[in-house]
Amino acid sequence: MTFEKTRTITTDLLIIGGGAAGCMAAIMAKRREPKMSVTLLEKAHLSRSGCLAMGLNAVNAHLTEGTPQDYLDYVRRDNYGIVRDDLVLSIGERLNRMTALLEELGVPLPRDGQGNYIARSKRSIVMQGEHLKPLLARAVLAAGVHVENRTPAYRLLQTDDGRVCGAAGFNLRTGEMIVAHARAVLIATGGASGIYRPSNPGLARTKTWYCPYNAGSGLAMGLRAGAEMTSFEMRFVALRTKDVIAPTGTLVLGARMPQCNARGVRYVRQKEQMLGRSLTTCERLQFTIDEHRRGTGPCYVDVSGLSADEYRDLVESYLNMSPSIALDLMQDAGQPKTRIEICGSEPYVNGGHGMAGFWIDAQRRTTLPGLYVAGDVAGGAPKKYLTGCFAEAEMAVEHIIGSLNAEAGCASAETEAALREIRAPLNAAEGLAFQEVEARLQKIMEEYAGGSTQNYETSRDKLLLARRYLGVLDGHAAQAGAGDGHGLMRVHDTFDRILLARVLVEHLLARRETRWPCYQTRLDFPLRNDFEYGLFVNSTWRDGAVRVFGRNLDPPYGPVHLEGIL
């Protein structure tokens, strides 16, 4: 494929990314304004793409009791006070309606004898979601949305006054460059994996918690166009089952099984009794790491108390979202497992479980006119999960429909420049392989920016080395070549990961405290410092450099000067 031909699409609303948030945005846009043209660019295939491609066995943000304010209080407490209250509360007010919408689309939500959803906790209910993505895809197509599968986008297009007016990418099947002109653009490409070395080596390296093909391209597009970002230093690290990286919530919340250290001590319960409260998400990971440090690891979830029927129910539950562990659990049907080892994953840039992403307002508008975001790419509102992503999609679409004034169209000079940048690796086909660049990136981040083998800890001196090495790597990466469409995609994914890594390192340097243990641990600043760092750390990318600054926690979120970093 030469990618010499260019096909232009003109649409009212362009959605980049066909995961859960992107699908819901498309569905809602056509339901609310049927005459509006909606185009969705999807990197993979809509029916099985994104971080929920395998399905989901629980709605993890549904209020079985309490109020939206209770939800906000929980999220604020779990994130040690750094959270955008307005964003989280607006999500909480819509969660249960989004659950009803899921059921309307055909996703099975089991009920008890009284007709109520089956609760796993105050904020979680059981779902049989193996067909979640196919059902969403079907609804998108039925709504009349124009979908371009196998079409990754890598550059935003802007008018002379800075308004985002479209995006450029390419189609992996037809070999065409794709230019989409739009009156409004919504990015829903999710967060980023692959910045750190994967937990599993070799052929198993794609067995990660977050989709291994999520390269953070939406975030990188926004950075290159000048958008403001927030909270990259608040990385997300998932506590998961060892090797197969399946969710532990299915065991601890669903099956009510205890977490134990190697000597059988229920250390989570022990810590909660000592503190007189429930542990935060960070602490559950931190105390697991601590058990390994003191020689009482590995830790595990004790499933020896499950009956044969309960064990079978556990396997069926995992089939709805993580079939690989179901195979592991059924290796020997006559000898069920009694212990399931747990560990931390590699760190991710994620705005759905964590808080890293675009800096936005209540309408999910970014700092770039014409550009909206929803889901894991939107910053400031952690623990939104599936229904929270749906809620953000709805809020963005509501504002887009009420404010579509501009005509679709971008300057030809800007478009041609974007296409040249995207095609460039094809002209260096004999250059570096993307695998070499990616491996170097992951080694730098693992060893100097707090990877899993470093117990997620870092310090100023290590981060300064990471900064220097990433700058050198960025220069070398320009020599990476691609011989075909798939290679072109992987090269650009690698470029995007390097850019996000550089921003992440600057954020880690800027927050001179330990705010979120394991997510953001500074060995040289081991304590939380509310006086100086009770704020958001934000950034922009300008002229090849990261500019980092703070923002106040309260509206109007005024800028705060941060102490200089060497």
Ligand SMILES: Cc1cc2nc3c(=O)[nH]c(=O)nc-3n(C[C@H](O)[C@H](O)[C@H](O)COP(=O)(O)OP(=O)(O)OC[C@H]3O[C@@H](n4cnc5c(N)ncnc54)[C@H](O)[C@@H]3O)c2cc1C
Contents of the next structure:
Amino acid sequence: MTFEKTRTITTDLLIIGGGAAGCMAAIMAKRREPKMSVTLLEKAHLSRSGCLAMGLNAVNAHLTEGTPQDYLDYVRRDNYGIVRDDLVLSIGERLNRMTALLEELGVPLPRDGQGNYIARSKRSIVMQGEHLKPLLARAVLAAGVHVENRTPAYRLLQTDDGRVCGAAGFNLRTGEMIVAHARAVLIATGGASGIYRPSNPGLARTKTWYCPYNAGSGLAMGLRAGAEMTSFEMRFVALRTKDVIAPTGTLVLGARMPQCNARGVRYVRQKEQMLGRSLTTCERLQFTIDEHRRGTGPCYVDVSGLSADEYRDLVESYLNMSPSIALDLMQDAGQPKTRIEICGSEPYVNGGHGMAGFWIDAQRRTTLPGLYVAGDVAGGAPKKYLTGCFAEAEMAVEHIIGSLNAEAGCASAETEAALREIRAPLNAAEGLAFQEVEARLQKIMEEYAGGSTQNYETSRDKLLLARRYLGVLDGHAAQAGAGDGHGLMRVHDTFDRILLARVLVEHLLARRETRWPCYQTRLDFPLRNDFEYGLFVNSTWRDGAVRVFGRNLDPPYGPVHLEGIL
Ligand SMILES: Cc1cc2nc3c(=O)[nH]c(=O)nc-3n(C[C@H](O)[C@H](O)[C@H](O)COP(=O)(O)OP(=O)(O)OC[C@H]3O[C@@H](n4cnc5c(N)ncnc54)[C@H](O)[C@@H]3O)c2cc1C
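Now that you have shown the form predicted on its own, what about the form predicted in complex with the ligand?
Let us now look at the entire complex, which starts with that chain.
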């Protein structure tokens, strides 16, 4: 494949990324404005891509009781006081309507004898979501959306006055460069995995919690175009079953089984009794790491209390989203497991569980005119999960439809420059292999920026080394080469991950306190400091450098100068 030919698409709305948020945005746009042309660029294949590829077994954000305000109060408390209240509340107000859309798509949501959804907690219900992604994909096609599968985008296109007017990428199957001109652009490419070394090595290295092919390219595209980002330092680390990386919520919330240390002590319950309240999501991880540190790890979920029927229900529930643990649990059907080992994943940059992503307004507009975002790529609103991604897609689409006044079209010089940059690694086929660059990136981040083997802890001096080594790596990475379309994609994914790592390190340096244990732990500033750091840490990327600054917690979120980062 030569990637010499270019195909140009002109559309009203361009959506980049066909996962939860991108698919729902496409469906909603066509349902509300059937005459509007909608084009969706998807890196993989719509029917099984992104976080939903394996399926899900719970709607993690559905209010079984309480109000949207209660949801905001919970998210703010769990997030140690820093969230965008306006964004979280706007999500809370739409959550349950989004659940109804899931049923409308044909996703089974089991109900009890009274006809109510089966609650796992005040904010979570059971879903049999193995088929969720194919059902979403089918609805997108039925709505009349133009879909380009196997087409990753890597550059945004802008008019002279800075409006985002399209994107450029390539089609892995046809070998064409793709240029899409649009009147509005919505990025929904999810968060980023692969910045830190995966906890599974060798051939199992793609067995990660977050989708291994979500490289954070939407975030990188935005940064290159000048968009403002928020809260990268609030990394997300998932507490999961060891090796197969299946969700522990299925055991702890779904089957109501306790966490215990290697000696059988129920350390979570103990801490909760001691503190007189339930633990935050960070604390569940932090206290698990503490057990290891104390020599009483590894930790487990104790499933010895399950009856044979309950054990079978557990396996079935995992079949909806994590079949590999189902195999593990059924290895010896006559001898059910009594304990399942758990551990922390590597850290991710993610705005769906955490709150790292684009800085946006209530309409999901970024700081770049013409550019909207939704889902895990959008910052400021953690714990939005699947239904929150849908809600953001709806809000973005509502605003796009109400304000579509620009003409589609981008300057040809800028388009040519973007295509040249994307093709460049093909001219260096004998250059560095992306694996070499990726391994170096992950080693730097693991050892100096708080990877899992460092108990997620870091400090100023380590971060300064990370900054220096990443700068050197960025220079060398320019020599990375690609021999085919797949290689080209992987090289660009690696470039994007390096850019995100550089921004992440500056955010970690800027927050001189420990706010979210394990997600963001500074050994040199071990305490929370509300007085100086009760603020958002935001950044932009300009002329090859990261500019970091604070923003107030309350509207209008005025900028705050951050002292002495170095
Ligand atoms: C393992 C796992 C389990 C989860 N379980 C639950 C659960 O049980 N309940 C719940 O409510 N939530 C759950 N979540 C959260 C929920 O799945 C995510 O919040 C949601 O899917 C994020 O949607 P998104 O559209 O932002 O990203 P995704 O759904 O990941 O979609 C991103 C899409 O963008 C595409 N893409 C990436 N880069 C490019 C590019 N450069 N060009 C074009 N396309 C690109 C990807 O291929 C993908 O299709 C889970 C998440 C994970 C990772």
